[in-house]
Every structure is written in C-alpha cells, then in structure tokens.
Amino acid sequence: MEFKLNIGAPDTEDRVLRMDAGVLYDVIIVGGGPAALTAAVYCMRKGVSTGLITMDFGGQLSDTSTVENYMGYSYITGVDLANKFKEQVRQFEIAIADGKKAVAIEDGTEKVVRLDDGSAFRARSLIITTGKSSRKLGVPGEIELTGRGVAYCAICDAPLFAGKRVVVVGGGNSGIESAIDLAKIAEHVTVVQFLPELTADRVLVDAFEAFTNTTTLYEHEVMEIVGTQTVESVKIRNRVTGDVSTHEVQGIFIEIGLDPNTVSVKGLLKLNEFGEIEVDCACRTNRPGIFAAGDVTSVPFKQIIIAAGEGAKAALSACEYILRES
C-alpha cells in the first residue's frame, strides 16, 4: 500500500504570518511553485519584507510522480521535493496568503495585487511566477461537461472509467502516459493525435502499442463534445479528408500541453506569441519593478531546476531594484 505523505505538522496560530493589507511590502511573490519558493528564500535571506500569494504550494511538482534531474537528488518524488522547498521557506517569517488566487495586478507608484476574495495587497515590487496549467481544447461542450466526463487529470480520474470507452486527446508524453493508465482498465481507448505520428518518447509508445484495446487516429482533431448530463459522444474530424465521425464514449481526457497562467497580468505585461511573459536575462518585464520567473515566462525549457534558478535571479533583481529606488 502506498502513502503519499506530504503534510508536516500544521502551523499553529503564532507561527503563520498572514499577509496584511495595511503593509507596503518590498516584494510580493505571486505563485507557489519552484520559482516562487526559491524567490521567497532569496528575498528573506536578503532581509526585504516579503509576501507570498499562492493558490497552492508545489505547483506542477505536486502532479509529478518522480523527479530524477534535480541536482542533489538522483531520485525524489515530486511531493517530497515540494515539501522540502516549502520547509525551507517556512524557516523564515514570511507573510503568506495561501489558497488565494490573484485576479488582477495594477502598476503605479505602488503595485497592487487583487485577489479573488476581494482583498488587495500592496508592494514596491512584484515577482510573477504563476507557471502553467492544462491547456483547454476550446471546443463546444468542453467547459459545460468538465467533471462530467471531460477530464484533465488521468491519475486522478482514470479509476472512474473502468470498463468504459474513452478518448485521449494528445500524442505527446502526457497523452500517451494517460492512454496507458486508461488502457489498463477501460474497455477501449481512442487516441486522437493532430500530427501524423506520436511524439511521445519511444519507451512510452512501445508500452502503449502493446495494448490491444486501443485505436490511434493520426491527423485528426476533436470538433465537439456532446452530452446532456455527462459525455455521450465526441465528434472527430479527419484533417486530411475533412470527414467528421461520431464516437460514442463516456469520457475524454485532454492532454494537449500547458498554457501560461497570465490572466492577472493581461494588458499590463508584454507577452510573447505563446502567451508567455517576456523577460530579459535579469527577469525584468516591460514594467519597471515587475519581475517574472519560471514556466510562465519566455525563458526556454520548462524544468524545475530552471524555474528555481530563475526564481533566485528574479529575487536578486527585485532586491536590487528596491535598493536603487529608495
């Protein structure tokens, strides 16, 4: 039996420092992934007053089963690594607002971060590290049927599709990993791939091809997800012939990559063609005093060690900015 232990002892009243709307922080970090947590340690060690606003601790690390390329650990689970990051942050008296989503960011003499619960916090500089999350297909039926057969987390939801027919959209690593998890228990799995071949690693493709209850549709795309209460069928178009066919399934898993989380900074910060925040080599955005780091930025290659390194750099840039401006 497996136990994915990731809590420590809860923080009792006096140890948690809540963020205070009356304080003008030197730095507010938005996010809770590797970039944010590294930035937090650097800011605290520099002695600047720091606040951290995040929906969760760990970010994508919490979805990662094992990590084998973060230096210092030849093998560690994503959950364990996230815990170690969090513990290192919690050594310091950093102000935290967790379980909170930043919905808007305003720039002026002070920078303001507005949260989904209506509260707002102020700072002299900001570090945006909101990372990435699952990309949506953007077809009719997707939003209405999310959680009713439309799924984005195969490890979470695969067990609910035992003996059922499902579609997996995406032929990359996460798509094929999901297809393998599902093929073990579902009646049938149809993989819909935009391209003429699967782009997942060879080992995964081999494992996937060993199943007999699967079909792969190359150069196809999903047009619509149909259902009243739950998913009943999916309309799929052949991109070569243009023919549309209807597939009766109870579930559709969408694994087509990740989109940067930039809703809170749209219109304020310059984004590149992929919707990522454009930064220079010192993590500066187009707005003085607003820095960004990790997967949400234009920096190539999305990896933990890169996000952590960029977080450190953004923190040092922010500290330098505050010194210069005061």
Ligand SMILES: Cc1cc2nc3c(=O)[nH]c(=O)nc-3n(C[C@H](O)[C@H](O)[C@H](O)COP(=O)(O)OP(=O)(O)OC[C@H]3O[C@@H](n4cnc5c(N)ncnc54)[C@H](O)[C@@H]3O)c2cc1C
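The model shown is predicted, which means the values in this text are computed figures rather than measured ones. Numbering follows the first chain given and starts at 1. Rigid core: the largest C-alpha set superposing within 1.5 Å between the two forms. What changes on going to the form predicted alone:
In this overlay on the rigid core, A123 has a C-alpha that sits less than 2 Å away from its partner position between the two forms. G242 shows a C-alpha shift of 2 Å or greater between the two forms [criterion: core-superposed Cα displacement of 2 Å]. A two-part rigid-body description fits the chain between the two forms; in it the smaller part is rotated by 17 degrees against the larger.
Now show the form predicted alone, given that the preceding structure was the form predicted in complex with the named molecule.
Nothing else is written out below except the one chain.
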C-alpha cells in the first residue's frame, strides 16, 4: 500500500483510506482525541503506514464547551477545535476505521487489535490513546434513566433542560462548568458536593456564584434517582446529619470524574493504582512496541495541550521503534 504525504500548504482535500485487514501497518493508533490525532499527523509525516481506530473523533474534547488555554486560540469551542484536528488528519492518506471500538489487544510477533464488530487489524507497533469515560454514581435509577434525564455531558444535553429544574453532582471544574452552562437556561440548578467546599478553579466558582437561580448542598450525596419514563426526583442525603431529602427535578448531570478506558489492555499492559497505563518519559509501556499517550496514561495533569504533546512523543517513539526493529 502506498502512503503519500501532503507536506505543502494545508487544504481541505479528504484523502482517508479504509483500513484493510490484509495489511500489516507500521503503526495502529487506538483512540480519537487530541493525543490520537496528533500522533496520526506525526506518524504520517514520518512516512510510516498508519491506521487509526476510533469510536468518535475528538474524544472528550468534543464534550468541552469552551477552550481558552490551547495555544493559538484565545477562545474556541471544544467541537470546533476537535474538527480542526480532524480536518488536519484527513489531509493525509491515513487508513481509518471510524465508529469502531477496540475490545481486545494481543501482543505477539505482530500486534493485533480486535474490534467490537468481529474484525481485526495487525500492526508492528501500537499507540493506545483511549482516554477516559464519565464515572458513574452507582445508585438506583441511574442506569435505567440514562438518556431520559440522567446525563453526563452538559454541552451535549443542556439545551434539553431549558426552563427546568436540574441537579449537578460534583463540585470540581467539570461540575461547576456544567452548572454554569445550565444556570443560563434552567429554572434552577442544585449542585451536590460531597466535600465541604467546591474544588473548582476560583474563576469558575466566582462565575457560578454570580447566578441567583442556584443552590449548593455541601457534604451531601445522591442516594437514588427516581422516575418512571423520565427523571422525576432525586433523593439526596446529608452526610453530616444523615437526613434524606427529595428534590423534584427533571434532570441530573453527573460530573464526578473519569475512569480510564483500559478494558482492552487489562492483563496485557501494566496499570497504576488508578487504572491508568503506566508509561515512561518516551510513552513506552511495559510491552516493547506498544506505546500510550493522553488521559489514559499515568502522565499527570490531564489537559488538551499535554495530551497533544504526549501524542506527538508517542508517535516519534513508535517511529523510532519501527526503524530500530527493521
């Protein structure tokens, strides 16, 4: 298979290829966020045959309302930045399997990535950039009412709750960002914070506290989400007194953190106590030829710009490995 590079001025031509199970790729990248897409650009510019397997382009970036700390943009929406990443990748003749989930990874003479549709692809090296997913509360009613009032992405679902009463669980950056987005359109927003204070950045807390249609419940926790067809109320417990109160709401946004997407590599790659893939300073895992980058790894400070940088580093390390093993 011939892979051509577009090193000149950027354009909007789409040169994407379909992944071929009969090809042994130099590199397969698993994931679709900033780390994955940056790694893809670096691999293609190095001239190695590259495949990209992703459930969705953008990853968590697409769920971010605004980005104000990515160099080159004083302000850009997460969706717009994700689209710019995607457009840049699609200018190369990269092979892509879109809308596919990696369910198992095997390491032998060749690396094999098995997908949820039964297909499998082979590579000489892998870059795992599967990111993280929203953590669940694990309370009655959560699973049953997901998509019917239970939500994990304010930027995606906030418009559905205009003029309604909602609960936001979590007082960190993601929780308060969601509360701010919702307070602009909802009748009332109640923030449920497990700790005795909000842990979001001061600038976010100040912006949130400027709204008059909000309530914050400190040292509280959600015990149950109640509803038949949709969310009707939420039972909330005071962790100090033990009292349980019922709040009539039409929606609940759960923003209590993220869990790494490492199901496909459990038992294969070394994970830390948080379930993240352990990597060294060159994005190497404990398995030769398998690299990892972005929020799924042990690298601290989960930021877009850090994920992108780690993706570039992982790509260069993978290319170096291929050259050395040739």
